[in-house]
Amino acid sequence: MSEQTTKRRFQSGENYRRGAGNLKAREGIFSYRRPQVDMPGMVIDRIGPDPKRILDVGCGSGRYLLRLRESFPEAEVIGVDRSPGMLEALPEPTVQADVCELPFGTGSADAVLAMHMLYHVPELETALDELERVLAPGGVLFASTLASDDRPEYTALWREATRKALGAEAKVEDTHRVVLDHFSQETAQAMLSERFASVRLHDLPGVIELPEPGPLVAAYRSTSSFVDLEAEDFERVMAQIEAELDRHFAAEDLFRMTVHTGILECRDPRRP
């Protein structure tokens, strides 16, 4: 069992090849977030008037893409994703492409989004260079990820269940930890500040309050293709997670997780 294998699987895109089901399972817990935040609305409000082209890179299930098209009907809003399974359910225009090799001209987009996706990218420097390259003068890049103190309860439950199910020597990194180690909000801010003269953080702390275990169990289960476990061992861990949550809800009405995310609004590229 290898932490590096988990990271490699997390970055492979395999989890998304058959569509948005796994992603939606993980997104589902955020419907219990307090306070609720409208991240697509925040982006839309900051783009500015009359954009001609908007690229939603790593568009996933289309959460941002569809809102952008409603808000800017005169703009060309293109969904970009490496996984064809994600794009199948989305209306065109869409483009299957890797963020490290975007098939768009230099300076051709007035706004570019990279929302909760850059932690999947092994070559971060190349990806950020490409996002900067396609941005038009006066344009804006939005990137989002998790802060380093996001959901420690999620990681703690996974590690406790793994220890009990597989033994104290088992060290199977959860994908949440992979995100934070590879591209946390703090890492993102430092890297983007090297490329943009203006990097504004819209900080979004909060709490998730789950009234029953189902959404969290579904979120963990959606990560099966990420983690370096045989199917039988993964099911043993899942059974232990369910048992731990059953014990929790026998004594408590809610399972609480602190959540901390944010949006980085980047303007004025430092490139010549």
Ligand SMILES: C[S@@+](CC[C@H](N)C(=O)[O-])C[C@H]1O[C@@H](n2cnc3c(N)ncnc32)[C@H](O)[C@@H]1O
Second form
Amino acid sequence: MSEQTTKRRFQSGENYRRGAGNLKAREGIFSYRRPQVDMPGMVIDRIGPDPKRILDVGCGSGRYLLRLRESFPEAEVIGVDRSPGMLEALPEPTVQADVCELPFGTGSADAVLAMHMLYHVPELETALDELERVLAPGGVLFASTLASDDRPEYTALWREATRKALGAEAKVEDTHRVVLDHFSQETAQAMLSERFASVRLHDLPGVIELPEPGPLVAAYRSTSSFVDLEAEDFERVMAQIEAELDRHFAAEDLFRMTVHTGILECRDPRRP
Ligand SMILES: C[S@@+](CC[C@H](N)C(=O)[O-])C[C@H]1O[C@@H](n2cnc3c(N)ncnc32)[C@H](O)[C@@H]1O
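Since we've got the form predicted on its own here, give me the form predicted in complex with the named molecule too.
Okay, now the whole complex, with that chain kicking things off.
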């Protein structure tokens, strides 16, 4: 039951209501990723010449949006997000909208991005219908999410800390699993292949080697609005995580996690 609560809260948008703080906390660990990957650059390189309109749906803090505008100054590059808190910090044009109801004409965008956002959406088929609808003939959709073997070490540490802090029988509120079970890279590839003649995976495995606990502690803390735990229990788990990491760093120089994401580039020459 409580995993359902975590999922519902994760998909509610509450975590992003006040802006990009929680998102940035979760992104912080990626500055220690090896190899570094320039995902906005990869998308930009594949859009093709002279796009007229690009939609960045679930644009968040504008990591892709701002780079797209630099690279395609002649194009109309629109940031779309459900959260007004996210859009406040971004330069126009931006549109507050849900991916399941995009206020754009059919076939009106040469490129559409849905990067690390579809795992927030309960009605995935409706979202994909909309992303496909707004795409122009010959256009390209980019979607990204996490592969199902992304960061098992992150899950393992949360699990261990929960059991130690709340008891061996405690139900573990595993936010990472909730994301992966709903919309992993493998699920995305299967769903998109039903719709597009060509779905090319740019697979991006790697490792994160953290030299200190701070960024990882901040990443766990950023999940407090959706983990189905009382505030007091959440704090007990966080204190245990800090203790586990202190113990780890007393013996080791680095905390290592294997990461795995990727970009799906979707095209369909059959589209009218
Ligand atoms: C993890 S962030 C990803 C941000 C950005 N695309 C990136 O990759 O850096 C997810 C974003 O999707 C937005 N979002 C979540 N559900 C949405 C929906 N149903 N429609 C539009 N945006 C949504 C959130 O507000 C948040 O800004």
